[in-house]
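Shown here is one chain on its own, the form predicted alone, set out as structure tokens.
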Amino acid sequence: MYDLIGVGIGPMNLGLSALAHPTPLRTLFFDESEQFSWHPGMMIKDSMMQTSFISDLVTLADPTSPFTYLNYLRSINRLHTFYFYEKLLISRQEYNAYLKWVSTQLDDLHFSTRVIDIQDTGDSYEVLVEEVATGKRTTYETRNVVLGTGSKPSIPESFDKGVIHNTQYVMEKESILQQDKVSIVGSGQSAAEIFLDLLTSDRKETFELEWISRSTIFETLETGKLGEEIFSPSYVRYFNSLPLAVRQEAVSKFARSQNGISPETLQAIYEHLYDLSNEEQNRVKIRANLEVDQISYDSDFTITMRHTELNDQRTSTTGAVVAATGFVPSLPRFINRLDIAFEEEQAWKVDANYRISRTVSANHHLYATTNLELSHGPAADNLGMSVSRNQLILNDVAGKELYPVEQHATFTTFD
């Protein structure tokens, strides 16, 4: 009897395996990949992640734990470079070199294994998993569960199935500055990051770049030190609180919190800009206030689009494109036999200690560390935020508190 198994091993359940990795808890991971892998397609050259290094796996709970990111710099002989480097944001890079650092260490964590199923059987869960390369099926029994299957890349059906996510860029990058025109659309980090690489990347002296938008300008991220309490454990409770109108109209509200650029990307791709000459500037395009309808292919793609302010069509005749256009959950079938309570379509209801609700009464419980936007704000998906979530879990999993949780962590009070 297991205290917790884990579908999925993100960096969100990655970290929960650490974090657990000290207590009595018996836990198990399962993944169907062959090693962990966070986001290789955008694995751009000087990308930088948003969160600081402080927002690793476990330091926000147990700055002693040895999975912390320091220790890792110790391991591999570079904490006094990373001293000198004086700066709290890594690049992304370097931080996937330590998420794959840890998971080499972790007993409890499965890849080639994929859950098939899970079952109620009254008193606890029986995870039934299948080893990818033989088929082999086993079965084991668990009080608890956590679905932390991540997202998958969303592209609107309208789009030929020849656009390319950004998800699997750079496996494409290659083939992409083969083409005479490349186009991006998206208006976020992502599109940001490859617009700007395509922009400083070696290719042909007629290549043409088009970055389309349907926002009017491009936003940048929230880095107002109050403004960034949102993503604390103090806004997250409060939010959670809310009443189900009032997080439903606040989501949409989030959108610049959760889709803005960097402002240091977005000055790199203006110092680029300016230095190109008037010949290269006229092959290169930034189109806003445009609304993607639909990409068909027939030798070339074609971009049909409409502006939003003056509501005509466009098109764009081009090589390949590029769609940053982010992703929805990835909710597994077999959570449809498990009688969760849904808030509106396809949204858990999720408590403040990330317990998914259900229609049915149960002292064994499910937990999510997906497809938490509606419950949880615009924390959900923001990596600086798991730590605190994963503790609330393991102290709900064990009934007492293993990892003490900061109270009033901001300046500011929401409620």
Ligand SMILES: Cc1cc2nc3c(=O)[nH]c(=O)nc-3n(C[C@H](O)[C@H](O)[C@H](O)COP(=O)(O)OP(=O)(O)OC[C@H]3O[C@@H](n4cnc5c(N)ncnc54)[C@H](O)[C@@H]3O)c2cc1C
The other form holds:
Amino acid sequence: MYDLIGVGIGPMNLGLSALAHPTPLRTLFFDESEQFSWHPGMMIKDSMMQTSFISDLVTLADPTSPFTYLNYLRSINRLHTFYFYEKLLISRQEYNAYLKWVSTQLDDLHFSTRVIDIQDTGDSYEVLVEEVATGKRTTYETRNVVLGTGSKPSIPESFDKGVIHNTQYVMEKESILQQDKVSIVGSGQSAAEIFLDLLTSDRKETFELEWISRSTIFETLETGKLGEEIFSPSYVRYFNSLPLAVRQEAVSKFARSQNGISPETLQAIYEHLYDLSNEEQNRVKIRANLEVDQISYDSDFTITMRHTELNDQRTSTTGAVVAATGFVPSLPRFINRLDIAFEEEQAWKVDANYRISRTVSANHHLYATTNLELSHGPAADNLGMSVSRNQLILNDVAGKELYPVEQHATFTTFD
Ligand SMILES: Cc1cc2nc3c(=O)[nH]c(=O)nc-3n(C[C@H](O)[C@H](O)[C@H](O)COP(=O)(O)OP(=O)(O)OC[C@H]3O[C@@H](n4cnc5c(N)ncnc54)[C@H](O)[C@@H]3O)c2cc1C
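Requested next: the structure of the form predicted in complex with the named molecule (the form predicted alone having been shown above).
Everything in the complex follows now, all chains and molecules, and the chain you saw is the first one.
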């Protein structure tokens, strides 16, 4: 009988495993991928984290843990160079290397294993796991389950299947650069990074680059000091206590804090655009106010768009399309059998300790580290917030405070 089984090993459940490591809790985590890998398609050279290295897997809960980013640096002999580097934001590649380093040290992590079912026995859960390579199935019994299945790419149905989602960008980059023209659809950080990467890559002289955005301006990510306090445990607690209608409205208000582009990426793009020759400028187009209705393929891609203000239709013919059109929560089908209480279609009712509410009462619990936007607000996906979330989950599972939770962590009073 385990205390906790985690479904999925992304950064959220990896952090949970790292924090559970020194505790008496018996834990197991499963992931269908062969080894730990964090958004490999977006490991663009020079791309940076949007959260400080202090929001590693453990520091905000336990700076003395052996799994801190600083301890990783010490293990690879880079602590002094990092000290002179004097930056809080590290590269995405370095963060990924750190995560991999942690993942090789935790023996409760199992890769190449897919969770295919979870049954409620009445006082525990039976978790059915399948080895991806052999199909061999094993059942594990646990008191609690943490669903950390993350998200999956979202591409509108009206886009041709040959459109590349940004999660595949690095793997497809070489073939993209062979085209005469490439179009990027979307106006968030991923679209901006890909635009910048193509702008600064070696490409043939005639290469045309087009960036299509629905919005009028390219919003900047919220980086203001007080504004960032919405990514704090205090705000998340307050948000979770609000009535559903208020939370629904708040979620749409926070789009900029979540989906904006970092000021550094926008600055770099502008500087590179400024340096282009007149002739090169003619081959680089940034097109705002265009809502893409359809993308079809017939030897080339045809993008059909509508101008959101002038309301007329435009088309663009292009060799490849990268859709940076976002993600949706990845919700395994087996959860439908677990009597989960939904607040709205696809949105779980989740309490302040990240327990998913169920329509039956039980002493064994399901927790979520994904699909939390409506219940926990704009910090749902934030890596810094995942640490305090994991503290709360472990304390709740243990029935005592394994990790003291910091109170009053903001200057702003929200309630
Ligand atoms: C390019 C990019 C950069 C980002 N940068 C930042 C940043 O700088 N700062 C920040 O705060 N946030 C950032 N985010 C947001 C967020 O931190 C990430 O999306 C993060 O990966 C979410 O982690 P996760 O553990 O919830 O899910 P994921 O990383 O999506 O992992 C989920 C895992 O579950 C596994 N899985 C799913 N179903 C099953 C199953 N049935 N059985 C077994 N395994 C299963 C999948 O294989 C996957 O490995 C970024 C997001 C992206 C896309």
